[in-house]
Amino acid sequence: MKLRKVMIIGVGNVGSTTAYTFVNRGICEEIALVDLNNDLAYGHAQDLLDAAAYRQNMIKVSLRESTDCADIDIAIITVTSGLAQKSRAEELAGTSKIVASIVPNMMKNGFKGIFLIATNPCDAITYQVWKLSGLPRHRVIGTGVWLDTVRLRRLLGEQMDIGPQSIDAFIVGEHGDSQFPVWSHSSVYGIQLNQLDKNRIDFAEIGTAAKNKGFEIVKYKHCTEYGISSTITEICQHIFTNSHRALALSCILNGEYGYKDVAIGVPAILDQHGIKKIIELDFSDNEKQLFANSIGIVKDYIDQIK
């Protein structure tokens, strides 16, 4: 059996919690930690190995340089600029420089896997990694709006007293302020959400709450890690299991929805090679305008990197 290996680049709150989530779910055989702070990485590795000792399967936690990557299946980028998060876009200048110092050297040293980007602003950095790596677009994926989508489903479920996994509602667009729920395609077992609860739920308010939930969490605990770590782990699990599950991810468009040369959150099917297929939705006229606006904002971020 081929051992499944992931590399986590940046082991701050998100990176270390992601590693712990991997250990608990047991979805890979090696977790390689990369961080400029060697002492921090070593400490996390030893702590994770204690947790891994409770698993029935063998899990190796190693310390590596990012260039030691030729055997890695999925490289997860969770680096941050270290700036206080007032908006995701504020991190662009710092994180894009860090990414530019990492990705080309990984490619020179034989990286042949899939990049998964959780660094903000996610869509612009996903595009940057794609351009720097030269990889086919299906092997460069951003966490995009999947966590936002899960938050939307959670909030709807709380209002409607329905389990969130039974709700087929999702968000598309930028992982940022211009994202929006696709209400025209939202349902529970084929019944439109507004038919189920049209009198009790303010759908616009729910959409805004889902979009702002990350900032609400930061307000109270000064960071987020559990939700995004679960997002990263789920994406990797679907890749490793060749699940063909559809998630709302940051994908490189090449004509889908009438756009190309941009990364943005859209529904996409995952398989063992990364993005198998981007699902093109028939947006309403209003949704088309919202999507165009979101595309424009992401392209502005991309232009700042070029």
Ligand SMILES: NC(=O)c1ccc[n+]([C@@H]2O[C@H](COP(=O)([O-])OP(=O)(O)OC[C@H]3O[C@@H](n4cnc5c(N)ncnc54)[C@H](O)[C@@H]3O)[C@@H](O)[C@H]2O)c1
The other form holds:
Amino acid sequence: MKLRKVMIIGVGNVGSTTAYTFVNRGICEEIALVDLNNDLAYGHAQDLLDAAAYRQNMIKVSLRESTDCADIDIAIITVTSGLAQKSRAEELAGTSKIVASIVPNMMKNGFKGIFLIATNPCDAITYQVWKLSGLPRHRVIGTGVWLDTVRLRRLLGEQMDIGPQSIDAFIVGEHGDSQFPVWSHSSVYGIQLNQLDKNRIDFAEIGTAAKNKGFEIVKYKHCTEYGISSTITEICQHIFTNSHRALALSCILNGEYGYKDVAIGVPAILDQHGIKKIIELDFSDNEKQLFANSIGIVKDYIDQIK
Ligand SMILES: NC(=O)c1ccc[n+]([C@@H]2O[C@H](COP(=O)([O-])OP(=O)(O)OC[C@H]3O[C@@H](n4cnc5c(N)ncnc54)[C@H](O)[C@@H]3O)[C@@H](O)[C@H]2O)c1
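Let's see the other form, the form predicted in complex with this ligand, since the form predicted alone is already up.
Entire complex below, previous chain first.
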């Protein structure tokens, strides 16, 4: 059996918690840590190996350079330039420079896997990684609005007393302020949400709460890490198990929804090769406008990188 190997580039809050989540889920055999801060990476590796020793399966935690990547299946980008607690847009100048210094060198050194990007602004950086890597678009994926979607489901679930996994509601668009929930397609077992709970749910309020949840968490603990780490490991699990599950991810569009040359959050099916298929929804007129607005915002970010 082939050993499954992930590389985590940037082991700060998000990267280190992602590594710990991998250890606890036991879904890969090697976790390669990369960080400019060698002491931090070493400390995390030793701590993670202690945790891994509790598991039945062997998990290797290694320290590598990002260029030592020819055998890596999924490279996860969680770097930032120290502005993670600022707005996602403010991170762009710093994170795009770091990504430009890493990705081309990985390609020169034989990277053959899938890139998964959590670094913000997530959609623009996903697009940048796609361009710099020259990889086919199905092998470059951003975590996009999957965390926002799961937040929406758990907030709805809390109101309706239904488990979040049973709620088929989701968010599309930018992983940022212009994202929006697709209420026209939201249901529980085919029953529209507004039919299930006619009076209590304030949909606009829940959509805003899901969108702002990350900022709220940062206000209290200065970072977010557990939610996004669950997002990252779940995406990797679906890739490793060839699950064909549909998640709302940042994907490179090539004509879908009438747009090209941009990365944005849309529902997509995952298989062992990455994005198998983007699902095209029949948006309402209002949703079409919201989506166009979100595309415009991401394209503005992309123009700032070019
Ligand atoms: N997509 C999402 O839903 C989501 C959620 C939370 C955080 N994030 C983003 O994740 C990123 C990381 O956030 P964080 O809180 O972990 O930040 P952090 O500052 O704790 O960690 C970033 C790490 O990157 C490392 N780094 C910087 N330049 C590097 C380079 N050239 N090579 C290797 N390592 C390098 C730093 O040394 C640091 O350890 C940010 O962009 C943040 O906005 C995204």
